[in-house]
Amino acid sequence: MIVKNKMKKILVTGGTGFIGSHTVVELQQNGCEVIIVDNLFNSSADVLEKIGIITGIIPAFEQFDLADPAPTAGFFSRHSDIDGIIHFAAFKAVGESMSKPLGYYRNNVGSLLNIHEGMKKNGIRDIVFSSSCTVYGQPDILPVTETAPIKPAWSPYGNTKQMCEDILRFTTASLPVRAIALRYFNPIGAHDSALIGELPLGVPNNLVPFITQTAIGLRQCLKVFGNDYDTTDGTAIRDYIHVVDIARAHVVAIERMMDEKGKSPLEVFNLGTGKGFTVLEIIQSFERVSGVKLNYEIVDRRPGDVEKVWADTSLANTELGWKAEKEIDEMMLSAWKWEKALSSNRVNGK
């Protein structure tokens, strides 16, 4: 529980997005005041009402681009009472970053720099950064630990996460700023209420929403990128983790800093289940819980994808006191319930 003597005011950037919206729910349910900044590039303001239905509170919201210095500076001038920041706002598609690298660098790195200027101006100490397992590239040893060497990135997206972690490393060493970087693996699933979940605008870049959209009839066929990897069935392996488990870790992380429990100015933790599943195993899990036979085809590998990666989560388990709770079938079922709720809303014109 974060609240001690007064309600903490937390800025959540990208808070109408997939992980951000679930984190806002957890923060509000833990007694925090939340203000969201989002440019709605890949999300919708409708999420605010859904958060309000779940928690009883519609969070404060401002729409602008954090990569733009002027509105970001103006925001921090108006909100000098922010206690901490959870920074999600970023472009996040590996494949897209290969074709649009400059946009990824400008957005992902620029937004963090502008936020740091605001933190410096207002004396805000604590920031939780949304990092990614992509910083590891293809690890030499699995499961991968936080001490694994950071290799050259396989994509501009992964490189922006590496660069942002470097920015945090140097700023926390020279400024009165503390940070926790949460390197999470593959977030999937949806809230139990089926009111919020992963809703990419346009064609999904991630596996699970493409699976559910194919099953519901929005997509004709799911493409499986590569079946010649060195894995049990030839398809790539990832560590899939439920979005609510990830959201809860962000609450624990911001609480850790505010309670002065951190052991260094910058701490890094893996967020995963510690289990790897192939793409075909994910498809099989979905078919098992949904009863729907999925239409998919094997195509060539996708540039920027690593072969296999899953987490060693022992540091997060012991230091943060956090552990992923949901199993893969439960994750896939929640994603399917969310997709069906979306379909029902479309039919009813909502």
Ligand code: WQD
Contents of the next structure:
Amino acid sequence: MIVKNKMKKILVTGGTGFIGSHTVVELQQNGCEVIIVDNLFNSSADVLEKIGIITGIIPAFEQFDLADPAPTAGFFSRHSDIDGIIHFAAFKAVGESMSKPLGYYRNNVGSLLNIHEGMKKNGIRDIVFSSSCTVYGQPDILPVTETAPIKPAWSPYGNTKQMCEDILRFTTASLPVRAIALRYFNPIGAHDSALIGELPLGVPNNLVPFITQTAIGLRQCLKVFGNDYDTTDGTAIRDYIHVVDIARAHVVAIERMMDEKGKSPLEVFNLGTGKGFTVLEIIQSFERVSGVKLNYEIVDRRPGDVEKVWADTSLANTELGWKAEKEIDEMMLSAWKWEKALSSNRVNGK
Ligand code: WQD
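So that was the form predicted alone. Now I'd like the form predicted together with the ligand, please.
Complete assembly follows, chain above in first position.
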């Protein structure tokens, strides 16, 4: 990315993670120099080499905990040439946050505060923040727009996303900082190279990796959490969006700010497809593209789940000039290709 005839250097925190790694690929393919910071708590450094195979450039990488002020300050004193930041690094499991609230607040909020200190010290102005549709809870009106009321969070995870957006609302009003918060709906799928994708550690919380792990034989049976919702088939509705579409929106967002095209110090955009699918429709899509009959059973609802949510994406479409391009079958096929690649790597001991 050449802005004012200079190649831009972007710090991607959490850049070895699922969405982070796909965003690093898109940034590099858009001519950016990338440096990743990650504590590898929830990801693996193997991703760096895979990114190198995809783009031809292995990104610079430093491992430390951004929630720790000392190494974070040290990093910014060593890197005074960063032009912008895309901040993914956070804990993100809703269920886990219910049992470990303090760790979630300390990590997710603390890391944003430490990054702000670095921005102030180095005069870094632009930050893209990884937010979530979780901030809406169960919207009263669907599709949900960015101006929908933010309801009381249902989990410490969701609360940290709301808190970080509030922090940005005030810091962008009082400091020389500008921010774009991107509210993801349900990111799924994998890069079409099947070299990078979602790497859930342990038993997956999320639907799609559980589907592919069941189909590949790692899990016995998918539990479908409830079929007594007020939907066409009784199962809950979500707005599933391909991770590469999400990644591309981050490139557009950081470029918008560096190109001085932002319309306010803090802008917020929904990143969804605008279409909702039920759990059973996702299963049907998977069976269609994979040819595998999925073993699943209907069980009780999962506490904390909202019934239905999907995005109004018109603001991102018009303001960012960004629109999700991939349809649900392509998303599910890419997730299945990735699961099969993981399986063959396990067999070959890679
Ligand atoms: C999707 C649907 C489940 C697993 C989470 C985070 C959210 C965001 C996206 C980060 C629901 C059902 C799931 C299973 C099932 N992440 N399901 N059986 O909960 O919508 O959102 O990921 O920003 O913050 O909360 O995603 O994939 O867990 O669930 O039936 O084994 O699939 O009930 O209806 P969710 P999910």
